[in-house]
Each structure stands twice: as C-alpha cells, then as structure tokens.
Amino acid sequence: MSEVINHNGKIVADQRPADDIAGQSPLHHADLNSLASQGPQTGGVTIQERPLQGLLNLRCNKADKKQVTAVKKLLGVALPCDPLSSASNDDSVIRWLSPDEWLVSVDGAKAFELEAAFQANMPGHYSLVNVSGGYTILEISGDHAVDVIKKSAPIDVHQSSFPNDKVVSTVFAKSGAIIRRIAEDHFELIIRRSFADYLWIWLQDASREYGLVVKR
C-alpha cells in the first residue's frame, strides 16, 4: 500500500499496488488482450473485461438529507433511491442493491482518494467499504447478448421488465452477479473474484454459438 491516512480514528488505506507492483486483474491469466487481437473480430456477443475499478460498498440513510447531499456533492450524481435502479456520470457509476445499500464503481486510482473524501466530508452514522479487490466487471454486448444472458440468469430481460440502468442482484450460471442493462444488447456484470475463471469459461461456452469477440 502507497498510503494510509486517518480520518478522526478512521483508517483510509490505498489498495492499490505500489508503483513497482504490476495490478492483475482476476482474469489477468486468460490474457484477454491477446484474444482481443489475435480472435475473432466479428460476432453476435461482444465480452470485455474492465479490470481494476475501484468498487466501495457503501450504506447509508436515504432519509437524512445531509447525507444524500453530501453523496451528491461527492460522487456529482444524485444518489438513486429506487428499487433497482442505477445512477451515473462520466466518472462514477452508483447502483442501488438494498434499501440503505449501494455499490459505487470509479477508475481504479480514484478509489483511495473517493474513499478520503467520503471519510472527511459525510456526515452522520454510516458505512464505506473498499471491496475492489474482490471482484471484477464484464461488459457483454452484440446482437445475442440476450440470449446469453438468457441462458445464465433467471431474470426476465426483456426491455419492458429489464429498461437501462437497472439493476439485479441474482443467480447467474451458479454463482452470482450484480447485472446492471446499459443499453438495449448491452449489460454490465459485476462477479466475485473467486468465481471469475468459472464464469469465462461459462460465458466461453454460451457465446459459442453466436460468435464470441473479446474486446480490449
């Protein structure tokens, strides 16, 4: 760790690697990128790793103003409130998992210093956790993107039931994953780390028939 610094009594430590330490992702080891060049340019599902975010768990009381206005002020995006749902800008992705509960993605080198800012500037009882390292985010987009996530997960997505910017906590090919629909053939899936070379091969295997493209 680069640094650590205290809040009042609370520790803030940055995760991420020293400088002289390369970060890997979960999937560091299927080489994605050389897949990305060397595979199939064109295809009916489009996978792409975006490795190293900066995830924190965050819990907190919709009902106290003070600290919804500070989300706001921190993260420059309101802080969703409904079931379901998701809020986002250029910088920041919130997406709502429970009635005081919310999962913030940002770039990987934003997290310690978010984190800080959270530590220094919200008010009232609440709770900010830095899980980045146990997870790790798959975009899956095409044509049959779907259909893969169809075959995986025992959720309706057609887009009546399924529009953008929700999101589902729910079963997906065994294991478990945070979905959230960017676009209409364009889904986000968060997945734990332990269960990342699973989920490869799984999505592998379901892409198969459509044509997989794995993008940088």
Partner chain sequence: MLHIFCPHCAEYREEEEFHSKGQAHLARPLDPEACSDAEWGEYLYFRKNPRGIHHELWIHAAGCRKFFNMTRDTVTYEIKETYKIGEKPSVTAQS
Second form
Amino acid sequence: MSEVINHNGKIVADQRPADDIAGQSPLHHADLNSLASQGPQTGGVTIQERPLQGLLNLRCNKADKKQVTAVKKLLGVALPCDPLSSASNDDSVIRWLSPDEWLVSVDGAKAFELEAAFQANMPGHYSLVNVSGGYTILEISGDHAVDVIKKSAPIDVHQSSFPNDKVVSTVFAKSGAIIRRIAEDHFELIIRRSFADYLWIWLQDASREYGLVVKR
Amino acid sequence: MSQDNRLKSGGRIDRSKPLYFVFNNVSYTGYQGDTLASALLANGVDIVGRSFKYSRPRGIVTAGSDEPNAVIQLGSSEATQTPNVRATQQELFEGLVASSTNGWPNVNVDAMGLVGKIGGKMMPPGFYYKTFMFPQSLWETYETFIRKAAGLGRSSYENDVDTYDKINQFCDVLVVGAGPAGLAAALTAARGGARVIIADEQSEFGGSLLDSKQIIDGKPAAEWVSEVVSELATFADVLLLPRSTVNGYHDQNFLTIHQRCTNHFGDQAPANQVRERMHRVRAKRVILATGAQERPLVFGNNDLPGCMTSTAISTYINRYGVAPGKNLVVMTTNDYGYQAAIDWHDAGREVSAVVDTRANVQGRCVDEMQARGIRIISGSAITEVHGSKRVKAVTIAPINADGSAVAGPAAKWKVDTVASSGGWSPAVHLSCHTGSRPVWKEDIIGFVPGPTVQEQLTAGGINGCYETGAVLKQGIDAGLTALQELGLNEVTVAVPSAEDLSRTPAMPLFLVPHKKPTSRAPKQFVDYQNDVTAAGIELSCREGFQSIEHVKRYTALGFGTDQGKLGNINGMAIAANFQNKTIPETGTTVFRPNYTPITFGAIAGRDVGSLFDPKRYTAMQPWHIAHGAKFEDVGQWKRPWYFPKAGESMHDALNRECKATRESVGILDASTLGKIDIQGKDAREFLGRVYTNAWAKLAVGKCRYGLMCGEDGMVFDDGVTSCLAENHFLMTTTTGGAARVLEWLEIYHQTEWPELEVYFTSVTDHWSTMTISGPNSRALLAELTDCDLSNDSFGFMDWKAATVAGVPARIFRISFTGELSYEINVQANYGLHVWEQLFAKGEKYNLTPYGTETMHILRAEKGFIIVGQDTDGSIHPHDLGMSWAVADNKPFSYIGKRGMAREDCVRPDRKQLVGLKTTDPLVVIPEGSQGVFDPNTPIPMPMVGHVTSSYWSENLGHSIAMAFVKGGLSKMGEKVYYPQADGTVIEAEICSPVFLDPKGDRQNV
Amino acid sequence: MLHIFCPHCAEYREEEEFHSKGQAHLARPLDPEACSDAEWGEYLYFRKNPRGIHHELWIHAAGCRKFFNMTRDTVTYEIKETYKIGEKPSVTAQS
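For the form predicted in complex with its partner chain instead of the form predicted on its own, what are the coordinates?
Every chain and every other molecule in the complex is listed next, the one we just looked at coming first.
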C-alpha cells in the first residue's frame, strides 16, 4: 500500500490507486453518461450521479469541546450538532447521522489527506472511517423531485418540515438512503453500493410519469 | 338499445357524449357522467346478478359504495380483469366491458337455480358448517363448486398490464368525504393555513348535494359546491382527491386512501399514468365527514329487482336523469323517504302511494304529497312484493303501532318499483377501524362514533345530523377546532344559509311484519350479499348464538365484500328484538379495513416484478454475468452459485471447480461478507465480551477466528477478526448476519457497556473481497503485488497492507478451504479492476472462478461449519466440537458463557456435530435426513439427529457429510442409519468432520 | 403503523424506520456466574405481557441507529413517551 499511517493505535491508508486506474462507481454499469447524452433532455425529474466522492464516516463526542474545535479546524466547517442538520463549504459537506455520527463528503482525491489530518490532529476517542466505496451520491431535482421522494420514502418533504440543508436517514423503497435537501426542488440521496442497481431501477420507474432526464 | 328509463332532461350527464358499453355480452349506450349502474338502469336492465346462496335474481339497490348486488367483473381483456367492482361506483367509459360476478353461467338462465330453489329450504344459516364439512374427503369437491357458485369474482390469469403505486402524504388535516360537512371543514382549515387533504370516493365533490335541490346561500347546492372546490384548488397546500376512498384508519392517524386515477378512462387511459394509487397518509387531525347511509326496510321478497333505497331513487333521477321504473310505491318510517316520491313525481312518472309505517303523519310531508296529489297510506307497510324477475305488485297491510304485527286486511297494488327508507345509519366504519366501538343514539335511531384515542373530529351525517344548514355548521366547527388545536390561524367563516326542514320523529322499524311468522313468511332479506334473512337470524338465536359476534359468524351477516353496510343495523336489531334485548345491550359488530375492496395491484404498488425485492450486487457482478454464473440468493444478495462451462451439468461444474482449487487456484467473490470497522481503546475488551475466545493477546497484523453466541450460549455468528492496529480491528461476519451482528454490538454498547470507548462502522459495501485459494495462489498473487508473500514473512493468519494490481489493498492470509489462501480487499470502486487483473495473470494457473456451492463443498471437506446450516440456534460451541474456540478463563463473563453452563447444555447426550462416511462411498445422504442408531426398531424410531451438510467430494472420491448425532463426539467409528422416504436405509460411520488434511499442512505452506 | 418520536432525531418518524426489541429495562446481571440456572433463565426468557402500560426497547434502525425506550399502551396502542437509554419513564402503570 502506498502509504499507511499508524498513529494512536489506529491506521489510515490511501486507498486510491494512481490515476491511470479508473474507479467504477456503484452505477458504473448503468452507463449514465450515455443516457445523459442520448436520453431525453427535458422532463419533470433530473437525476445526476456524483460518482467517486470521498465519503468519511466520523464518530466522535459532540460534548468534547476539543473535538468540536478540532473538527472545525480540520474541515473548515463547524460540526453540525443539531439533529438532522448539515453544514458545508466549498470543499466538504458534513451531515448529522446520529448524536455521535456524521458523514463527511469531500473530493474523492482528498479523502486520504483529510484522514491523515484527522489522524494527526483529532484528540480523544473518535473514529473516522473511509466508506467511499460503499456508497454513491445521486442528486435528484426538478418540478417532480418531491413526488419521486414521496413515492419512495415515508418522510414529510414539505418545506415546513424538511427545509434546505436538513438531512434524514430513512427507508427508501425497500432499501435506505440518506437524504439531504439542497434546494426547494433539489435533493441529494446517498445510497449503498449493493442496493444502487435496485434503487436506480426504482428511481427510473418512479420518475416515469414525470419524464426522467439523466444529467452527467 | 334505447334508454327507456332516461328522462328527457336533467342530471349531471353529458347527453352529447354517448358511450357504448357491454354488459353480460349485450351492447348498450349510456352517457358521459353515468355510472355503470345508472347506465344499466337507464337501459332497463333489471338483473345484475344472482344471489350467493339461493341464486335469486338481484338488481341495483343503491347508488353508492354500499351497493350489495351490483358487484361486477370488469375488463375487456384477460389482462385487465378486475373483480368486485361496484357498478354504482364505476364511471362509464367508451368500450367498457363488464359482467355479473354472481350468476354463473348466466344471470337470466340459471343452472344454480335448481340448487337455489331446492337449497332454499335446505340452506339455513350454518349450512356450510353443517353439511359440507362431512365427509371431509369430499370437501375439495364441495369447495370448487361453492366457490364457483359463490361468485366472488376472479383475478386475471395474465399479468396485470397496469401500473399501481403508493405515495406517502403528510398533512395537518385530512377530511374524509366531500359532502357539505367535508367541504365546509376543508375550506375552513385551508383558510386557516392548514395543509389539507380532502378525499371523496365519488368522481366529483359534493356528496349528497349533487343529488339534491337544496339552495345554499341563495344558489343551487351544486353551484355552491363548485365555488368551494374552486377556492380549495387555489391553496398550494390543499390536495383534492376525488375518486379516492379512504379505506383504512390506523393507529395514530395513519390512513390509507385508494385513489382510482385512470379507471374512468378504461382502455383509453393515457400512457405512463398510474392506474390506482395508494396514499399513505399521516394526518395531525382527521375530520370524518363520511355522511350516512340509508337503511332499506326488511320485508317479504325485498330483494326482487325494482326494490331500492329511496335516496337511490332520488340520486338516479337528479344526478343521472334516470327513473328506474314506471310506477313507484314508497315505504318509509320517516320524513326523508318522501323525497323519492317528490323526485319521481316531478320527473313526470307515476307515484302510486307513499306507505308510511307511522300511524300519524304530519307536517311538511303531508303538504308536499297533497300538492302533488300523492296518496299517503299511514300506519301501514308493504309486507311483501310479488314478481319473478322484477317487482310486479306489492301487498300493503296496516300494522300495529310498534310495527310488530299486521293489524288488518291486506291489499295488492300493481307497481314496478319500490323505494324503502328505514332511516339513516351514520357511516361510522372508519372510526371503528382503530378499535373504537360505536355507540347507539336513540334519538337518531343509529350508531355514532364512540370514544377514541385518535386525534379525530367528526362532522355532519356521521354524527346523525342530516339538515344541510346544521351539517355545514358542524363542518365549519370541525375545521375551526382543528385549526385551534394545531395552533394555526384563527379564521372566521360564515355559515352558509340553507333552509333546514322541520322533521317529525321517525319510527324505529327493522323488520316489517308479515301475516305469517318470520320463519314461514317469504324471505325477508337483511344482508343481500350473503343471503342472510330475518328468519336466518332468528334461527341462529334459537340455536343458541346469543352474542352478536356469534350471530354474525353463524349467519355470515356482514361478511360480504360490502361488509354489511346496508344490513348490519337491521340484523342486529332483529337479533336484539328476538332476544328481548335493547340494541345497546346487543351491541354491534365493528367494521375493519378496508371500507371497500381494493385491488391487489394497489396493495402491491410498485413492489412487483424486478422491484419486488432488492437484489444486492457486488462490484464484480458484471463479470459474473458475462461469465455465465448461475446465481444463488443469500438474503438479498445475488451470489454466484457456480460457473458452468458450455454443456456442463451442475455436478460436472462443481467437480471441476473443486479440483481446480485444490490442484491449482480458484477464486471466490467474498464481498458479501459483513465487515465492521472497530476502533477505540476498549475495542479489544469489547471483542473479548462478544466472542467466546480470547482477544487480549492478538497481535497487530494477526487474524483470529471467533464464534459469537447469544446470552443462551447458542452460536449465532462467526467470522475472522483482524487486528489492524492496537486499537483498530476489522470484524467479518457471515453474509446473512452482517446487519444483525452490527446491531448486536450496538445494543450492548448502547445499553449495557456505554463506558467502553469503542465505535463500530459498517464497511461491508466499502470493500470488495476476493479470495484466491489453492497451491498456486501465492504464485498468482506474486505477479500482481510487491508484497513479500513468503511463508516466513507473511504466515497463515497474518494480514498485510500492500498494492495489488496497482490498487492499495489489505491482504488477509486466512482460509475457508484449507488451502493456501489470500483474501484481497480493495475499495469497491476498484474491485472489478483487481478481479480482472487476477484473471489476466491467472490463465497459466488455470485460475477458476467458483461460487457458493463449491465453497460449501471445500469447507465441508475441512469440517468448517456454516452458521445457519450446521447450526440452528440450539447449538453451542461444544456441540460443534469447537471447545478450542471457547476461553472460559477470560476475566469478563462473555456473552454466552453463563448460557452454555446451564444444566441442559452440559448433558453428555446432546446432539453433537460429527462427520459421516457412508458405507457405500457413492451415496450422498440427503441433507435433513434423520438418523437412528437401530434401523430395525419399530416406527416411530427414536431419532438421534439430522444431516446438516452433505456433498459429493470429487477430491476425496467419496461422499462426505456433517450431522448431529446424540453423544456423537464419543461415538467415533460407530454406525448410524438414515432411513429414507423410499424405504431404503443409508448406513454411515461416525467420523471426524475433518475429511481432508487434518493437520492443516496445506494452508500453512 | 405507529408514529414514533425518536428522542435522538427529535422528530416523529414512521414505524417502518424502527424495530421493536422487546421489553425495556432488562439489565444484564453484573455477575452472571453467580446466577442460578433459574435466575439466568428468568433473565433470558421471561417477559412481561401487560394489558396497558408497557415499557419497550426500540431501535431507530433506518434512521440514527440508536436504541431508546418507549412507554406504550398495549390496549390502545397510544405511545405515552419515548426516552433515552439510561433515563427513567415518567409514565408507569402505577402512575
């Protein structure tokens, strides 16, 4: 392995190969790029994959001020401690998953850098686990994005109860998803690799009556 | 065919749009805006079905969802067949094809009539219980016959071509019913800023107002309705759902709405549109404005076509411009029944008389009748109607004041239509769904919703309030209450003006007397759909069924697809009366979801076909498909089962895969194994508590196998956990156990040992895992890695970080085959790349992909268990002969320790896992076979344990098996026998389950 | 379909996101070895089945994956309260 850092009894390693080896997202086989160029260009629902992002699962103690301070310094964003909230800047998004768990996304190439920085600077008992291979991110937008989510998840997506930047982990069809609202008609879904094909079929089906546009 | 019963004008139909349709193979014409029922009545179709038990001809009785008879089979093609559709709710469309549900083979020429007529006497309540149960051998014959005759409709033999789906809805206020109360409530709530859903089962909003000549705020009621609907449509947060039946009311204001989106277009439905949609609604407040249903009266032969409820008559005239007959007689116990006479007369048809069961008739009704010259026959009743396929005449006789007996000579009148009104039954069904018992209100002679724990409000007819002005006020009040309770805006809403008529009290009458006793009178039907008669109810009471719940089950009262909407109250009252009890004493049966039948399609939604169950795939799935893998379901995962080459049988493929792995190198996609990243200074302590063996001294860079038990000491998972760094571990679990194990770790951490500093993170999907196994695995891997693979530096049960095919990897030298093996883990985005690179280099080693079946055989040759196959939740580690994996000297009493020390767990004769060698080496014992020590003991033989795993081993040239045998670990070399279903007995010898390489040399090279 | 307030997510969610894990407040004996077979059996297998107020352990399985307790009426299905592990119920059968 190119680089393994063992520090405080834990290891992190760069998991990405050199750039000449292309990564394959969980929806690689669906060839969304071809669908984007050859499929319909207008419709009520637009889906875009954000493949190969760096995803890091952070667990730490929000009552530990040193940790909270360190996270802010490391990410440039304060740890969102309110339930179901998220925070972001140009480089990263951090999503509340549970009282001691967050999901951080960064550019895929920057995951290891961030892991190494945590390893060097994060105090106390925490864990930061690279889960980039385990998920993919889909953005779903358009006039009927809300309807597709209503058909799929048992959550209230009305703006009054699901404002922008809110994050929920919930049931999605017969699988699950982490849903974040980016804008009124724009959502982010983070879905597990092994369920990605099922959910992609589901989303196409749920979008059919509104017209589905795939964007690259 | 001409529409003889269609009035010259009137109704909410569009006469410029004729529609052609087919019913029971005959073509008819109706109009846009008709229901199938109104179109059939317009065409003079009297008989729409045959009755369930007696096969009597039946006609349309109502104009709504309470219809018991006009239950039809819809669909112009096999694929679009829909059973149990109420003709009164089905909008007419061009090309509609329907047929009677009951009445096989033909409603007019009736083969079942024979049974019906003979059976009429022969089929008392409980007939099925009493007759068809014996002899039991004939039950299947009976069942086929009964089901066909029962006419419950049929499903399509082809796949349904339509799409059904579900949608989740949340709202402040769900208003059920869009009659005057519902509309007023919804408007009030909407104006106050509430998120509102209003649903109504009819095609248009308005409910009873669409059938009436009521004036509201100086306008015709229908105009008021249209203004309210228009205003509601302007609110962004108001969802209007016509053609949508609120079918179920569940705990904490969760309701299901069955919306029929395109059913009214039939085959002309637009492409890509959903046919039916199930709304799953969570409402902060529910306002039930479901109205009331009219009770028909129970009298002799009251099921003859031509007998209808009086509101149905008014609805057909006012809404559809159809008068379903020539001359009408009305029988009523109340003032409301007179409306049918007024509407019939005003439509230009003849009303013979209104028969009022009350002795003194006063007030407005009298004036209205006098103005039209219609005769009122008071203190009388229609005791019986006459005719064979349609009413031809009625018998009218005076009755006594309490309606219990005929009090004078009868007269026969010639009429073809009978309207009856026994008063209103509030539609309390939904309020019953959550367990609330309705309560009897003497003043309205009906049940109203009882106390409930739901956040539920009611308005209008459901409360027994029937005057439009009062109903509107109740609707507004309910809306205001909801707003107030939810802390929303206060609004003032003026109650629309509507003339409320003064009414005189109604007479409670549930069974019209006949000059003969009930048991000998012509059949007086209570529940049309299940052919339950007044005599039948009385008989069941006589036979000792006193509780109304027992009466219901014995007679089948209310068991039809209409749930007894028309008949229940009459039936209960008849039972009460017969037992000399009051109605509240007798009580009522309650209604359950669904309010009206719904299609299986709507229940299934999109969870059908390829979406029925998620299929989980690894990153290597495209390769598996391209290389012809056969797949096996492991939970939701699709795992390669074996990889047959052209022309190969499964057996051949397995033999080839097994040999190749033992002789050179095979590869398995093991990505589905559960993987949990564990970090923290107490990780090691935690592992010691959840595994049965010791973890305190596992060095960094080492891997160890562990068994996980429940508190009862029984094995529930196993796997290898590796020490990545001092405070950092990677646990693997079985494929099926991944989620369960993570939850197991979390429950102990969160509820028992929160003081331990440890975090768990699932990384199952993050890592692709591929196992190369066999003597050439080292040579193969060496071609792709810079890692020193020599046994000295990278020994068995070590792991190392290295690069494989250019991708950073974790390599674990662990083995489930007993061969030299390497488990390569890379981030899943690069899994397929590495897999393909292994094959690029693997050709010279005959690298052979294998699936779960070969994995099972190879591990069985080594005696390795599979949790869930060789365990069943009643097996502890010692039973498995795995005492080596139990460390009872650990300071903490690990999970399972106390459990496996229980008295029963230390018996010497427990079933223990052993190997089996069959005497005939070619025979493979079927898995699941039960063993006996002596095959010559008489049946039932004492069974000593079953075969858990059994295979042909090509490597060993004989069959191998693992089995539980009582006290088996101390019976090595003894014989055990497996009697088979075909009478043969397979003989086997108990042996160690490690069939191959017992010293483990192969994996240590 | 219950509507459950997750005390960790601080909002109501649909029942399908949760799993019930049975009776709440079952503490693992601190010294299992000191338990008789009968006592251990009691801990392992014997559960209350009250008509009325019951305390249950639930997990927000599809949400925050945290366990919590619920006081529920087994007759009406009313959820009286949900509260975090380590907290005491405020509604009990006695109160």
